[in-house]
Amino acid sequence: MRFCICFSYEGTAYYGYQRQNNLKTIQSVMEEALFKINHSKKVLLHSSGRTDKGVHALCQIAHCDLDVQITPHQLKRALNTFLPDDIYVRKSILVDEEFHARYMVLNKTYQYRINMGEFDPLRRRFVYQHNYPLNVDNMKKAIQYFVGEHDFRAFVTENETKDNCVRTIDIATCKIDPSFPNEVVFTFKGKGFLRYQVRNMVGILIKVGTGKISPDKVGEILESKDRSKNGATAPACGLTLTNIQLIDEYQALLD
């Protein structure tokens, strides 16, 4: 049988989402539950994608197989036992055998949050605190050059460089939450993602706010395709996967 799980966490006491050796992961957190409920049968779970290390997530979508008879609701129930309290299973849905979590996916959404007020020590594992003015204008200004198709090999890490590094960006924005005015919120939607490219993009965004750079740079670096003319990686902890959707007909078993 094959599940599709929707699940959140906390970010903060993990070592990312993927499997390491001899440390806490998010995957390995999750495998170690469904061993459980699988009757102590080794389980192989199989996400949307890996988030880094600090990194939080509204919207998580892996699935798994599993030999045991059990519905999608005692599924959930059973997980959110043996799972700890930075982890919870939302939704899991019986799906068919083609079903593969990474392959399903149509779009994925990011948010990135920082504070440009006083420090907020009851913010701090979300939001970036950056406890200083920036300037949202010129932000808004400079992130739309992050919008389509472009070759983003300036905003990912050295080792990727030899790889693919075109992606489509439907979506960026950069807006202050009302409900925290001094809270800026940049919104990122596309297909997929590299490795540190959203915290990249935030990073030259940061130096665009607070006027080391003008918005116009922005898409010098990103034409150059050279990761050493940004060099900037916002922390870990203003990052949240928010959003997964999937192909239609999984959507809508998941809505």
Given for the second form:
Protein chains: 2
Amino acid sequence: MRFCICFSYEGTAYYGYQRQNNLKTIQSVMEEALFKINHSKKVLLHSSGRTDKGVHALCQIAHCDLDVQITPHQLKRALNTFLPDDIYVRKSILVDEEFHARYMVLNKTYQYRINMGEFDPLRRRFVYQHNYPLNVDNMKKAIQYFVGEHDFRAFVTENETKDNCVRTIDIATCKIDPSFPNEVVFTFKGKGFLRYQVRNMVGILIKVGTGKISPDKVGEILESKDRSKNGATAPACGLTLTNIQLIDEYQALLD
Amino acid sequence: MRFCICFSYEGTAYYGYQRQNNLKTIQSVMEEALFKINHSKKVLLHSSGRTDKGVHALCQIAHCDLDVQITPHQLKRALNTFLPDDIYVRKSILVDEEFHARYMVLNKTYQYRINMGEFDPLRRRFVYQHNYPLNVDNMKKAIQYFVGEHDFRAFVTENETKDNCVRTIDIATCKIDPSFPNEVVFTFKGKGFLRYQVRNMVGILIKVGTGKISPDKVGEILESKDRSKNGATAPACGLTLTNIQLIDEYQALLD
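What would the structure be for the form predicted together with another copy of the chain, rather than the form predicted on its own?
First the chain shown before, then all remaining chains and molecules of the complex.
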């Protein structure tokens, strides 16, 4: 039986999503819990995509095949019993064998948070600590350049040699969080993102916010397709995969 | 020289504020850092009041006397260098010898958070996890009974044998957090609070929220001065000391 699982995690204590030898990763901890539930038979968990070391998720989607007879609700409860308290399964549903977590994604939403005020120990795991105010109006202008279909080659990592860097961003916003007035939140929604793309886009937005470059320069860098023109990759801890929407047929089951 | 220090901390890893033998507490970790700064001479830190095990603070106030020649800004920087990342000194000021952190408080503000939605691993340290919706309108009615001067004897712990339980609460509100729509936030502002008072008031508000008692019953329990009529003490992790306002003379120096 194939199950689709929606789960959230705080990435602080993990070496990213993907399984790695001898390192604690989200995938390995999830698969260990699934192994116990599946009567000690190995289970492979296929996710919608990786998240990097230190990145959080409110809604990650994955699927797996289990041999054991179990209802979706029982699977959710059993997983949450075995999982540590920084991973939580929100929903589990039964899906047909056509389903694959990677290919049934309609869109993903990422949020990136920057604390422009003084360090706050209660928020330290969830923000990039910037310490100084950023020009939010200019960042709001700049972020609009990312909306639409673009070749994001300038926003991948230098060692990335992907043939196709064309992606479409449907929504890109920059807002102050009403509950944390020192925190600026970037939201990006799109069908898919390249590795480090969000953190690299945020890196250049920070340059806009500090006044090092003008908002219009972001459009130029995007068009240049030249990675060397971009800024630093923003740190992982500010990034959260906040939502994944599946194609309607499966999303209806998840809602 | 006497310094007044404003600092924040995440209480998760501490056995409360107050020094205890062989246990990691906020006071002991702060005093260890001050000891290093004060050329290995013991420093006593006097706070505005304790916070219990697991309780957080955005603004705790304390004072200490140092022998070493140091400016307030240097003290802030030195402390933040020695302190772990779950404690952060926001401000340090020089004060006269009349100053005492306990007696210069004009008012304190506490917030208590309850997550009425599903468990969220990113919020687990900062909320009481309730899982089910609470009747917010009824809790808003009930919380008004706490405003004003009252004998809060019904809201102290049973083994508390304080003579005087009369306290004044200036503001008591119940709101949904705009950034976390599943979280209800209680805010209490007053000159001073009894031990466990906030968590006991929240305990009874939860009873109102679940429909076990009516909002008006809170007024009756308050008037009864009978601790046995109150509910359970709400868990520590939902509580944060969010602000302390000093009397004008000193608050002007802190702002």
